[in-house]
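The chain that follows stands alone, in the form predicted alone, written as structure tokens.
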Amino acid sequence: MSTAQPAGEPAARGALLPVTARELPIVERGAGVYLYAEDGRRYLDGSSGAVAANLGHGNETIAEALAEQARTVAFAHRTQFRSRPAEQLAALVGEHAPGELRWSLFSSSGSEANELALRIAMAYWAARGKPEKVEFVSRSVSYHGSTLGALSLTGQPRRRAGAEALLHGFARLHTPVPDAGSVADLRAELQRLDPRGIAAVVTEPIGGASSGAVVPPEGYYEHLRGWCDAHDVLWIADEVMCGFGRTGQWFAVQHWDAVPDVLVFGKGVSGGYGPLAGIVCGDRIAEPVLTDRGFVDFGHTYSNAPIGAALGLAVVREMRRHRLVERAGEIGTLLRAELDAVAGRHPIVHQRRGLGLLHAIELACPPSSQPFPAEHGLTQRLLAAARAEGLLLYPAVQGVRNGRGDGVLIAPPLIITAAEVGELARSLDAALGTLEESLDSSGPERS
């Protein structure tokens, strides 16, 4: 990684800590589904960054809403003032959330929001006279954030590396493997748990980068919901990546007949235009906590801040005005067909999976369908080949194959057009061809 000062610029006393060993271009601007670098190159944002830029780039309506709120009042602490934008956003979240979920609390990031979900679950059980229920169960392949509670839930070893000494040893359920795993497997695993100390089971309704957009089998969440109800355990759905229209529903759990007790959201609620996330729960959770305490006495500095709430409000209104949730389902059908066609032309693509505009392709070694050795770095090589074609994708590495595997997420902004889907598919096709040529030339990597 180069750290040399650009020619003609004075040496700076301050510098950004590098977040990758790769050389990165400097982004100049964004417009629609494209990002432009200072060197003049244009990139199709095929993953919405980290599946966050759901409304694409350069949306003037969102920019004006942010500017107007900043001119009015950007910050007022939640313990000193109520905020009209926060209350209006909570009303809209409740309008679109599944079941009777209607009580929201906002934060700055998905990690923070997952922490809030853990806190409200423990507060609920304390109010119910069961303070011993402080344990959580998550899945073996999962990602819930980088703060310590959220990272404790995370089942992805590479995300936890270096922080294990700080983390809780929460129990794990196996992530339903795409071509294995079943409701019967879930039933057997749940039967082995002792629910007496468990506050909640936490799942990503549709997997993100950790698992590569894994969609559980039919009946999975209905069974989980029933087990939680029967054993006095809450269910927390982490929709930070898959919520707010990404899968063709406002929230991914709406693809099933099962409603969580607490739903966590982020990323898409701000469309990538600023830091915003939150939780929403129903009367069942809120009323015991409010009766016991009178209010929710936890949060973060920017919880319910006016400027963040105004951003979310503008994003939801734009989504409604342009029917972006419905479009995600409609254009997602086209994207799925294009990806399936591309996958059929490349033997190293083991599987395409996902819903709406959240998809992944998993790479495997033909003809065995076993993961490639990790040291060959197939995911990074595909990302580089795609970037050379002007396509940005997001890594989904070390997924469901027992902590092994390679793949990428394909999750373009919800505003993508049919023509742009075609461009995405052609660029991905070419990138996979480049990758396969490199494997053919090196020979042994296929075995």
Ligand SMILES: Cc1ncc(COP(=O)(O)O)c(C=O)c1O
The other form holds:
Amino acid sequence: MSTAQPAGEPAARGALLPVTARELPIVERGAGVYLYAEDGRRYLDGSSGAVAANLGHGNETIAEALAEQARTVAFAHRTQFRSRPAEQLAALVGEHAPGELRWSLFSSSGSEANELALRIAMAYWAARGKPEKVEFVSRSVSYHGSTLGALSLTGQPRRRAGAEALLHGFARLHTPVPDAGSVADLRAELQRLDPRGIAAVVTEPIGGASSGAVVPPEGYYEHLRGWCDAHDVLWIADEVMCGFGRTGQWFAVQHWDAVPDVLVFGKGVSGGYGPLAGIVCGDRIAEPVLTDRGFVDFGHTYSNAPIGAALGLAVVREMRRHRLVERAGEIGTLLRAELDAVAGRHPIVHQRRGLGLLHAIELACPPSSQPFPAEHGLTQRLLAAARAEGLLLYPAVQGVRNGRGDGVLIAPPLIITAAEVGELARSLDAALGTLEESLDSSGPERS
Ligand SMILES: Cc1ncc(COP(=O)(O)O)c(C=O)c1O
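For comparison with the form predicted alone, please write out the form predicted in complex with the named molecule.
Then the entire complex follows, led off by the chain already shown.
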């Protein structure tokens, strides 16, 4: 284990717990779509980190807004003061959110925001005289966060491992992978549920890292919306990864004719410049809760704090000024074409999927299209090969094929240029070539 001690400095007693098995470079700075390591290497941030750095790195406007708010007032508790930045950010979220969604509550992380979504759903049903509705239904391959409620929703055994004893065993719907999942399947699965105890169904409108940018078939969300309405069940859309412009709409559900009851956001709302997330819901949810209690009695220390809100406000303004949502759609079309071309040159790429600037490629063993055996570590090998080409990607797709699967997310900052998309595609092409060569020389055998 490395203590990563800079040369010449005395050995420190304290150390960071390592978070990966491999040695990592030390990041020095970021500029635009690039990250620079202390060893002088430059990396194209092809996944915006964990799909968070949507504005790219080193944005002076955001840095200045943060500094200004820190100087003015960084923290004032939401039970002691209202704050202009929080109210202005809520107004902007309401302007861009789908349908009638307009009541926001902020938090520091996507996990916490999902906890808030669970709490507001339960508060809603309690206010409606149905306190027995406390069950949640999520999808078989999904990620909703690492706090215990959000992890209970999460359908990814690897993430749950070690915490199972503390988690709820919520029911699951199948995640509709393009060649294995239809609206008819959803209909049949919903029919098997007993809706009486169910507070809400929770879905990532477009899959994130767990499923790998899965876009459900046409009519899927319209059907889910209809079923929820008919059976007194809420729909919570977890847009922590796919929201805030990532897919070419402010929110991914805007690709369909269906509006959730509660929308959860994170990551892109701060563009990676600080911890910020939140929920937004409509009058239909907020009014019974507010009539019942007068206010919401849950939240976190940093909920609605001025510093985080000022950050979100600066991010949304920057996104509007540079038309980043439209850009994600336009440049996303180019990225998609480039990725399709790369995929066509590499038989181990089974599928390219996604929307806007949220894409994944899934790997499978040609010609059978079966997942590679997990012990071959294809995802990690591709990540390493890409890193060697100066390209950072994010692991994905681990679990969509009966618990197996390999792939990566490709989700660069929304500011990426056409030339940089070309560079990304060339590096990915080279990395896939390296991976295929290593398979040819050492196995695994192709079946
Ligand atoms: C869809 C989704 N929900 C929730 C989360 C959890 O967010 P956080 O890591 O900010 O707690 C993530 C993080 O990757 C996510 O992708």
